[in-house]
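A single chain, nothing else alongside it, follows as structure tokens in the form predicted on its own.
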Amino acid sequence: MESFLPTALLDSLKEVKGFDEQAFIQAHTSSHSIVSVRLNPTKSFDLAHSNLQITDPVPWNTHGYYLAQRPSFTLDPFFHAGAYYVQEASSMFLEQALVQTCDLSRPLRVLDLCAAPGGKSTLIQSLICAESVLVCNEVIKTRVNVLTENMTKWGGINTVVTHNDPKDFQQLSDFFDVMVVDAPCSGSGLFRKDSAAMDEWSEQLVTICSQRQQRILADALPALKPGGILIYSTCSFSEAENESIVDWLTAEAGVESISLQIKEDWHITVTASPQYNAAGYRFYPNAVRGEGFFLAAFRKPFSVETNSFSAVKNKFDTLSKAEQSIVDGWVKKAPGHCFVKWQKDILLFNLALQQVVSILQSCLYIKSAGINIGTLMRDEFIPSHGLAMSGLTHENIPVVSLNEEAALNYLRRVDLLIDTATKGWTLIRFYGLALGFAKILPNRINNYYPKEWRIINK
């Protein structure tokens, strides 16, 4: 069968376990599109009012589902409410790596090192307990904003978004219990859904990516605790970015390979690295209902000496009694929650997050932390979009529910016509899920949906 795939890629995979060239080529010539989403377990919604046509579950993920076809996610208000994340099915396998290697019921410090746009970070946040803290880092400035948007919409209180180079985390030696590195790669696993990735692919790019992956891992690994879990993944088929990196990690970092339990009907290919026989997991699009993906799990060896961290003086101010009284009328009370002021913003933390942020702020650039609930301007509280997305809005805040047409107009930030006696700050909902805030005045309605997130198309 004639192939439009790079010959160099096909030749490089001939001896790789699980590779079936004709089936591989056939999968890439198929016009059938595989679409999957992962539901947010904290934001249940009625599928009858959504654009989603769910068929069956993604077998290795608790909240992942395949769709009958790709809808217009942009025109689904539930998408903007953070009710689900559009994620490639193979990458949802991260859940198995976490569940099988970690005790997720206990408080953990988790670092998602290459986090944008947020698929794996939102997955992790849904799995860890409330007392855990997730740090989502992105080194590319333009991608940090997308990451922050997606984490805000997901609504978790126990997350921090940072914008740092991997080497900056060396200042946090032995700090994290779990480190997830979904490394930048040559992207061959995405050829079927992204033709641009094929145009950019070359053997030289594979070499460059392999070297970059080693640098990222070498820079960041000191931040992982002895005994901590490292999960490494790529969306590449190339051995140089997968099994060779596994061998490099074993030799240079001394990490120990962890084997995962795989069900036969998942059709995932289990590989062994050529030098150290370390386990890896390959997803071929001709075998699984998903795109190309690779994952390997490791444990960092235990050592006698570990670093301990004491909280440094933080840069936050506490709220005055008057400010606290105003804020209390906006946010549900919950044990262990606290408010702090960060520049003009008021943030909602839990105690675990407060402790971690007091350490992180001494050596990292923090883009966002906890829930940004709003600002106080001359004793008036201006609620933020983060408060709406968190689900923690006080029950006394007025609510207006919109139909689909009105909800889409709200998300476009066009003029709203709402027949309601409600006045003042109002939480806008769509079939039970918050979309954001509006301020209803006697002669107009001020739409407070974030301008930079608004729907552009008609």
Second form
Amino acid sequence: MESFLPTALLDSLKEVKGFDEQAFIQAHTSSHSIVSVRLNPTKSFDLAHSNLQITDPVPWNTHGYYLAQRPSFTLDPFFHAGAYYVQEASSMFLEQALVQTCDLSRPLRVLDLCAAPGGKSTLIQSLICAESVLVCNEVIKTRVNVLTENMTKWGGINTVVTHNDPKDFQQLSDFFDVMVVDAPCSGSGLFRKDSAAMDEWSEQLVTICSQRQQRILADALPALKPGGILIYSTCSFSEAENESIVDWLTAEAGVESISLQIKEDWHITVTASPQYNAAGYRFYPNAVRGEGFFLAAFRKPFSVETNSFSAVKNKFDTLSKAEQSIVDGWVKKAPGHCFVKWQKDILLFNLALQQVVSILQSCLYIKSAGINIGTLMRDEFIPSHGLAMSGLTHENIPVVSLNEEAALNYLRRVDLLIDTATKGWTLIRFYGLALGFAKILPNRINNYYPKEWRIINK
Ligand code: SAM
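Can you return the structure of this protein in the form predicted together with ligand SAM rather than the form predicted on its own?
Whole complex next, starting from this chain.
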């Protein structure tokens, strides 16, 4: 069959397990696109009010679903409420790797090293327990904002977003229980979704990516505890970025491969790395209902020496009694939750986060931590969008529910015309889920939806 796919890629895959050239080309020729979402278990909503047409579950993920077609996510208020994340189905397999290798009921420190825009981070956040902490890191400055936006909308209290180079994590040696490295790659697995990736692909790019993947792993691995779990993934089909990296990790870092249980009808190909026979999981788009993906799981060997980190004094201020009583009226606090002041902002932490952030502060650039609940300007509290998204707004705060048209106008940040007797700061909701805050004044309504996240031109 004639193909528009790079010949060098097809040639390089000929001997790779599970590769079926004709079926692979056919899958890239078909115009049928697969759309899937992962629901946020903390933000349930009535599908009847959304434009998601769910067909069936993604078999390897508890909250993943395929859709009949691609709706306009931008015009769905539930999307902006953080009720779901639009995620490619194959990459939702990360759930299996985590569930099968970790005791997720235990408090864990988890690092998602290459995290933007936040697909894997939101998945991890939904799986770990409240006493665990997730550090979502992104090295590229222009991508940190979208990661922060997606994590804020997801609403979990136990996350930290950092903006650091992988080697900065070396200062945290033996710190994390789990490290997820969803590495930058040559992107051949996404050719069906992103034709620009095909234009950029070359054998040279594969080599560059493979070298970069080794560098990222070598830089960050000291931060994983002995006995800790490493999950490595790419959206590339190339062996140089997958099984060869698995061999390199085994040889250079001494990590031990972990095999995962998979069901036959998932049609995932299990590979063995050429040198060490270490397990890898390949997703071919002609075999699975998803795009190209590769994942491998490892355990870092136990060694005698491990570092312990004593909590250093953190750089946060505590709230005065008067400030505390103001914010108490805004937030539904749970046991172990506490407020701290960070520059102008007031943050809500749980106990696990307090300990971890005080250590991270000494060596990382923290972009956000916990829930940013708002600021105090003289005696007025200005609530943040993060508070609305967290679902922790105090029940005494007035609520106005909008229909779809008004909700979209709110999300466009245009002036609102709402007929309500409510006055002052108000939580804006759409069918039970918070969209943000507005301040209702006698003669107008101030829309506090974050300017940079508003819907533009739709
Ligand atoms: N995990 C993300 C998700 O599921 O939404 C996708 C991550 S994407 C495959 C790889 C990420 O690595 C990108 O956000 C990219 O900016 C970042 N990256 C690029 N170069 C890097 C480097 N040298 N070190 C660490 N991360 C890098």
